[in-house]
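Only one chain is shown below, in C-alpha cells, and it's the form predicted on its own.
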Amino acid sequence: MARIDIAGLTKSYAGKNAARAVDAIDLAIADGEVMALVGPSGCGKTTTLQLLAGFLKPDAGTITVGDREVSSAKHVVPPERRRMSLIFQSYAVWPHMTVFDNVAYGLRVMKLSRSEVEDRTREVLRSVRMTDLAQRYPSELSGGQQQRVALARAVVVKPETLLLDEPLSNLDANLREEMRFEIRRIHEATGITMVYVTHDQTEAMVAADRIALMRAGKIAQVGTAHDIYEKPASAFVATFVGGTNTLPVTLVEPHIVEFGGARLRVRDDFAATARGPVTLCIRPHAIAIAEVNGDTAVGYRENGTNRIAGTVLRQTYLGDARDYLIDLGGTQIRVAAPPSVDRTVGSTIHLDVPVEACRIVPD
C-alpha cells in the first residue's frame, strides 16, 4: 500500500483549440484509502486515471506513489514496475482459462513457486466467495462473478495501489447494487489503496472513504459523501451529488432571500454577505406539501419553515414515493411526497420548506 499525491497535474490531448483534460489538479490519497473520483461525461476523471497507471505522460506536475517519483512532463515510470493493478469496464477475463488459472496467471508470470501460486490462488477466491467456482470458465459465469474474477485477479499479486475504471457500468442494477458493497468488503479485507472512477455517485458514496469531484478537468470539491452532500461548495456539487433544486433569489439581508415576492430565511452556515443575486438549493426530499387550512401566507413562518405556492405540473407515482414537478411562477422545482400525497396536475399547492434545508452556495 502506498500514499499517492498529485501536485500540478495537467494533460491536453492535441488538436486545434485543444482544452486541457486535466488542468493543475491536486489530490493528496492516504495510504490504504478509497478515493472516488467522480463527474460528468469528459469531466477528466479517466484522463486521470490513465497518467495514474502510466499509459499516458502528463504535461506537467507530477504524480508520487509513497516516496517515489512515477510520473512528470520528462519521466514517466512504466505501467509495469508501478505496483499497480486496473480493472476497467469490460470483465478483461481469459475466455479459454477456469477462473482458477485467470486468477493464478499474474503469480506465474512472477515465476512463484507452485505451492505460493496454489496457496494464493486459493486464499483470493475464498475472499471474493468463488472456491466453488473455481474449475468453471468466464462463459459459465454470470456478469457479477466475472467481475469478481477480475477483482481477484487484480489483488492476488497484493499491488500497492488498485485503480479502477467504472468497473460495474456492465452489470445490471442489481448486481451493481451488490457489487459495490463487495469491492467495500475486499478493501476492508485488503487495505489496498484504490482510485475508484465512476460517473454513478451512489457507486462512489457506498465504495470511497472519500470523493473527488471533477468538472472541466479540474476538482471541484474533495470529502467524504456526508461533506459533500450536505455542505456542496457550489451549485454544480449540489445538483450533481443527490440532485437539488436551484432557485435565483436576491440576499437582501443576512440569511434573508427574496424570492417570487416573499422573503424566505435561509440555513446560517454558507450564508453569503454580499447582498445581490445569489443561488439557493433545496433539496426535493426536505419540502414538504403543505395541509392548507386557510392559512395561504407565504414566505417564513415562525414554526422554523418556508412557505411557497406553485402549481403542479407533472406528478409521477413510484411505488414508494410520488415525484412532483412544480412550478413557481417560471422556475419549476422537484418535490419527493410520500405516496399518499396525490395532488392533481394544474392545481395550486402550498410547500413548507425547513430553514436548516434551505442553503445558499456559490455559483
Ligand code: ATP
Contents of the next structure:
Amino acid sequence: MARIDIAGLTKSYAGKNAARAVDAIDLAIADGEVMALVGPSGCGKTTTLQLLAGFLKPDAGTITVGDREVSSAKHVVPPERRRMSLIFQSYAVWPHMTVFDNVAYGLRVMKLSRSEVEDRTREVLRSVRMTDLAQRYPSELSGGQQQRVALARAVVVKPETLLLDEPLSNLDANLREEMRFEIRRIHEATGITMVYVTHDQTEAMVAADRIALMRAGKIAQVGTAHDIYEKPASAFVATFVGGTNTLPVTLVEPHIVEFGGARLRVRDDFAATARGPVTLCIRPHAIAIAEVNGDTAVGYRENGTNRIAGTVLRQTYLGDARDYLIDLGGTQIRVAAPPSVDRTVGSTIHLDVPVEACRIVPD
Ligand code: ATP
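Could you present the same protein in the form predicted in complex with adenosine-5'-triphosphate, rather than the form predicted on its own shown above?
Every component of the complex follows; first up is the chain already shown.
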C-alpha cells in the first residue's frame, strides 16, 4: 500500500551559505490521501517533491512508502523503481504520438497483451473525457486537453503514488478551475495517493484532503482546509491562507487584549495561558463599518462585538465589495465592506468585529 512517511527529511543544495531547502520535515500521508504542499515561492515544495520522486538524495532523514524505505542519506531507490508517476506544469506529452498512443505507451513498455493495453487505455481516456479525441495529435489539442492526456498517461499504469508539481499553472483561469475538480474526480475514481505541489491555496483546498503549508523549508501547519483556515497556528498561516489583518496587541487577561487603549475580547484557547504581546488576526470580510449614531465608545461591547475607531486612507469600488484601507493609529488594516457602504477618504469611522472573528496567535 502507498502510505508515505517522511521523517526528519533534510536537503541543502551545494553552494556557499546554502540554506536548507528542506529542513527536518516530518509528514505522514495516508494511503489514498491527496496531500497538497503549499507555500510561498522558494519554501521547498518542489525540493520535497523531487526527494519523494527519488531525483534527489536527502542529506538526512528518510522517506518510507508502505514498509519500504525508499530514501535515506545512504540509499535512494531510483525513480523508475518507485511505482510513482509524475506530472509537471509542462504537459510532457509526446508530440509525434496520438492521444491514444501517448496513453498506451506506458502499458506497452510493461509488455501487456494487446487487448489489455486497448482496454485499459480506453477506460482511462473515458475517465478523463478524451475518448472522442483519441486519434488527435497533441498540437491539435487545447492546453487543458493536453494536461488531461498527461493525467491519463500518469494514471493508466496504476502507480501507487502520483506526484503533481503545479500541474495547472500553464492553464488559463477558467480551465484551471475546471481541472481542479477533474483531478479530484480522477482521484476518487482511482484512489491513488497523491502529493500535489501548488502555490495556489484555492487549488489546494479543492484538490486535496489535507494541506501541508510550508515556510522556509519547514512545515508551518498540516490540516484540512477547514482546520487551517479556521485555526491558523500562526500569523503566517492566517495571512497565506485566506488573507488576514494582523494587529500587534497585548494579552492582559484571559480572552482580553489591549489595542490602542481599548480592551477587546478575543476567542482562542491560547488566550487562557499566555500573557504579553500577541498578534490579533481578523479577516477583512469579518469587519463591519458601523453606523454609530453618536455611540462612539470603543472596546468590547455587551452585544458580543468589539468596536474600534480608525481613519479611511483609501477605498476602492470592486463591484461586489468595497475594499477599504483603514488606519488604526499606525496599524493599517483592510476591510471588505458591501459596495453600498461609501465613506470618504479622511473620515473617521468605527468598525465592529464579532469576538468569534478575533483570533490571537503567538507573536
Ligand atoms: P517555487 O514555488 O518558486 O517553485 P518551491 O517552494 O518549489 O518554490 P524549491 O524549488 O524547493 O521551492 O526551492 C527551495 C530553495 O532551494 C530555494 O531557496 C531555492 O532557491 C533553492 N534551490 C532550489 N533548487 C536549487 C538548485 N538546483 N540549486 C541551488 N539552490 C536551489
